[in-house]
Amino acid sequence: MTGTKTIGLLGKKLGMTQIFLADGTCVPVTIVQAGPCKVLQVKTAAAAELPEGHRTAANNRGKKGGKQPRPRQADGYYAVRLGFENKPARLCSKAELGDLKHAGLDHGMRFVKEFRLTAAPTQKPGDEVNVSVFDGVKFVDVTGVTKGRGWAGTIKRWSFSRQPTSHGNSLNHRTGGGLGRQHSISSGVPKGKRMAGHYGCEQVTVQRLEVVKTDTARNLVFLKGAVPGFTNGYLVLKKTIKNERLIENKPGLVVKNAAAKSMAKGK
């Protein structure tokens, strides 16, 4: 693993479709739309590193005080925040319109997200930043939310296998089957038992797809393998925390069967 934190780009899945290589291979890709992303806030670990326009602060005090200049406190560490696509300022809130003017926008985000990163960022509010940052980018992370699919069985939801079909089993083919500790001291269901529920809709993070091409004049990202998401749904791309070195390059690591030192090899 690398634990450097870097920045990402928020964009929406649009489908997929098919690439073919100069070796005239078929790949088939999903295109996402990475960027262009607005930088709303930059954060830093020390006041002194605050961008100009944004080392003060004001405390309100009312008709008789009024607004009392203060010096604004930094945030502790480094990071910036980005929104992705525009929403009219119509179905905004005062508080968005207000924190979003501090970046020269008179109008909302849809989807906004924060970015830690290492080292003192370069992006000042009112940037964007577009699908240049994965210039030479080979692998990335990508979170999203994943399909809805209602209420499900646990055949369908864990991969049970369905119980026997022959005489003396009516009607509990598909059922989960006994919950087990019944008769033992801690009775009852235990926790993470899995069990037929609620499918889908939970943030999930796949790691590692490869980048097959950019599109820089469209921001157009096209990924191979598993992106999570439904069509039109939001995403969250990221350098691969995966370390890319080979297997004989690594440290520590002893190898033992040919399979294991053809892959070293690269073959």
Second form
Amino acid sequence: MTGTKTIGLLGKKLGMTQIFLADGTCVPVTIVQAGPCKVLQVKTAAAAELPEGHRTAANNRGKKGGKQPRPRQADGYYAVRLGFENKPARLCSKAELGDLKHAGLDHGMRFVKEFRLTAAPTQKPGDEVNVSVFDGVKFVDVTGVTKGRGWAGTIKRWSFSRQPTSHGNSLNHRTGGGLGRQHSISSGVPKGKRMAGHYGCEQVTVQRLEVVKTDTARNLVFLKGAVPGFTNGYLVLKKTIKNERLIENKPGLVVKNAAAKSMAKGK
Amino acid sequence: MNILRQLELEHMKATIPDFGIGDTVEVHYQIREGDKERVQVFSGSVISLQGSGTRRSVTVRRLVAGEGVERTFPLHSPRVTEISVRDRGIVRRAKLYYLRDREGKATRLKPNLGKLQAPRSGAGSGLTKPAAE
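Okay, that was the form predicted alone. Show me the form predicted together with its partner chain next.
What follows is the whole complex; the chain from before opens it.
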């Protein structure tokens, strides 16, 4: 059901507003700066697919058999690693700079992510990827880090109901209520009992957000609905894994990543 | 300029007539009846302007057969085809919600005779197009 994995984009949330379509419908949109992204690395499934000059690694100097050129290992899968937004070299570690040299860069990248692909990528290191990869894409999945809420109670964190403010209730208005079981066979607090705790600041994917409009000149995507995180927060955009035909008229789903993974496994 | 504001400007109408709270306006609004489309005119006094950018909206109140009717129009909606100003009024409030408690003659607003205050509180305000455009 997941279908082919295609390249996505890295981006940044610019904020929300609303726009009118030609027929007068008012659409709430999140405007996302999607790309341009630099291709930092291309991963291949087999060694034979490596570019001609890259099939052998440098000699292992100072090691046993160091004079012989060593065949370079392929990565075993297809992927492209993209970088978004430049980072000045003075903020980079030497390892980072050395790595990015392969893409012909002399500075760093602030946001770097890898996209796994089902087929060999057409891009080469140093290429630029822009919003045109979403040509013809109607729905995208957006991954971001939600706003941190700190230590939150059960009402905010798990949408529990509040208890009555009066009618004899005292001091138990926003408390979570009972925790355990009182049966003789299984007493104690059930595993995974929803309680107060740290909420937010976690990776969340919003699936199937409609692409209302794209702006290729400025690399902008207008998505219907909200995306996780703050304005200026980094996002990963991918063509949706949902079957577009089946989901055409269903509202957007919010799935936490762990849940999404277990769902995917179930299929 | 903030990129979001810039983008909002691009989705806004180029010109919105200059009117403010207390003015009497006619709003031409496209409505759909079955397959047909026609323009309906709603006229009354402006009792509220709110929002900025593409979200700016106007609330117009009028009396229909002794019953108060209010409609809120998004100013930048393509369905609002025209807004014309019939009368200017002098008011001392930004929101004229007090008119809801009044009936008959008490709902009259003081007319602004001859003296046009320019610019008015500005229907298009909140975000204005740069002078160059």
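In this text, rigid core is short for the largest set of C-alphas that superpose within 1.5 Å between two forms. Keep in mind it's a predicted model, so treat the numbers as computed, not measured. Residue numbers count along the first chain shown, from 1.
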A119: Cα shift of 2 Å or greater between the two forms (core-aligned): no
